[in-house]
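As a starting point, one isolated chain is supplied in structure tokens, in the form predicted on its own.
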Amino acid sequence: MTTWIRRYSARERSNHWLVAISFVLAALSGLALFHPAFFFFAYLFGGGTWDRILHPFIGVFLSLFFIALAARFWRFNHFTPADRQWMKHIGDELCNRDERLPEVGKYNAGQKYLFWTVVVTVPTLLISGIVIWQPWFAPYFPVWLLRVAVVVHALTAWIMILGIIVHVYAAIWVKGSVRAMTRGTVSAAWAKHHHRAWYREMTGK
């Protein structure tokens, strides 16, 4: 018989999926405007006018709700040094040795270190994308720093988006990581193999 371990609330599910609801559609629309060959996913928003009139609104909900849920699971990405040592490690993480990786918490250090890629991107986005939002603040600041800002909201766009596909990829990957958002539980099987300390954490075993 299968034992499971709460991972996530419903509260936390819910603030996740509204996360990532936010990013796909700031993803799309954001795409659309900065290539021709991306401007189909404009249609999706009703057509170039529209996809430029949400696009900017879409990423402000994005950060509000990002700032929700970074403020939940804040206190559980601080590097230690078992991090350090799964790093030197990661070459067993890829070919599922787990057994020779160190006991983690709730979670590793590639998943701190995506969680701290996006508390730096969104930021930059929020504030890049203020700048050149037209045309309520853009008409503010001087050409040179629209031009820059562009260039800087492009920039970690492409960042956040990379590391996106790397977060879903390896929750594709890793058998039973998925059920963890939409169920909120993870069998203690799962959680003694990939998240030793935790497992202890949450059963004193």
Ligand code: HEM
Second form
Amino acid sequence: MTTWIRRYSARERSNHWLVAISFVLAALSGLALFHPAFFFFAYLFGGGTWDRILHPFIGVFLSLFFIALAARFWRFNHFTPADRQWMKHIGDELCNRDERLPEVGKYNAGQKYLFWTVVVTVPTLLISGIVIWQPWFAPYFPVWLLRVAVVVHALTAWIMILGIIVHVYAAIWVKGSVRAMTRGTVSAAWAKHHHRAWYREMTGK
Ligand code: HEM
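Provide the structure of the form predicted in complex with the named molecule, given the form predicted on its own shown above.
Next comes the full complex, this chain leading.
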């Protein structure tokens, strides 16, 4: 019989999925504004005008939901000396030779890097987005700053999109992880295999 261990509460999962949904909407509506090749995404939002109106508001919702998520998970993402060891053995992780890896706590070093990447990119997108937000805020800033902000906004968005693609890929690739964010539980075998130190902490074994 499978033993299940609780990994996320209902509040944590709802918060995560609100962030994920707003991220997908922000990314699609933003890509439509970035290049004509992606303009067809605008039709999901009611056409070009509505896409342009809605994109900044979706970004504000994403930022607010993300602040709550970051506050919940902040304390689990501090780097430890074991994380440095884990990074040195990243090849063993990718080739499923987990027995050669140091014991991992609630999150591995890769997950922590993703966490800190989004902690930097979300506020950068929010601040640069406010600077270029016509007609409300942009008129208060000099043209040179608007030009810098547009480039920073686009580059940061690409970093975040690539980071989240890796995040989603890893979540699907490590069998049993998606369940953690949908049902809130993981199997004891999953915890023991991927996050042994956290497994010991949770079970006292
Ligand atoms: C779009 C589809 C997404 C899927 C399928 C997905 C899936 C998952 C899963 C399965 C976990 C649990 C991993 C574990 O407990 O080991 C997780 C954790 C997490 N996700 Fe996502 N996620 C998505 C989008 C996002 C987005 C857009 C963000 C942030 C902008 C995000 C931020 C996080 C964070 C911060 C954690 C906790 C890990 C940590 O704190 O290091 N996720 N996600």
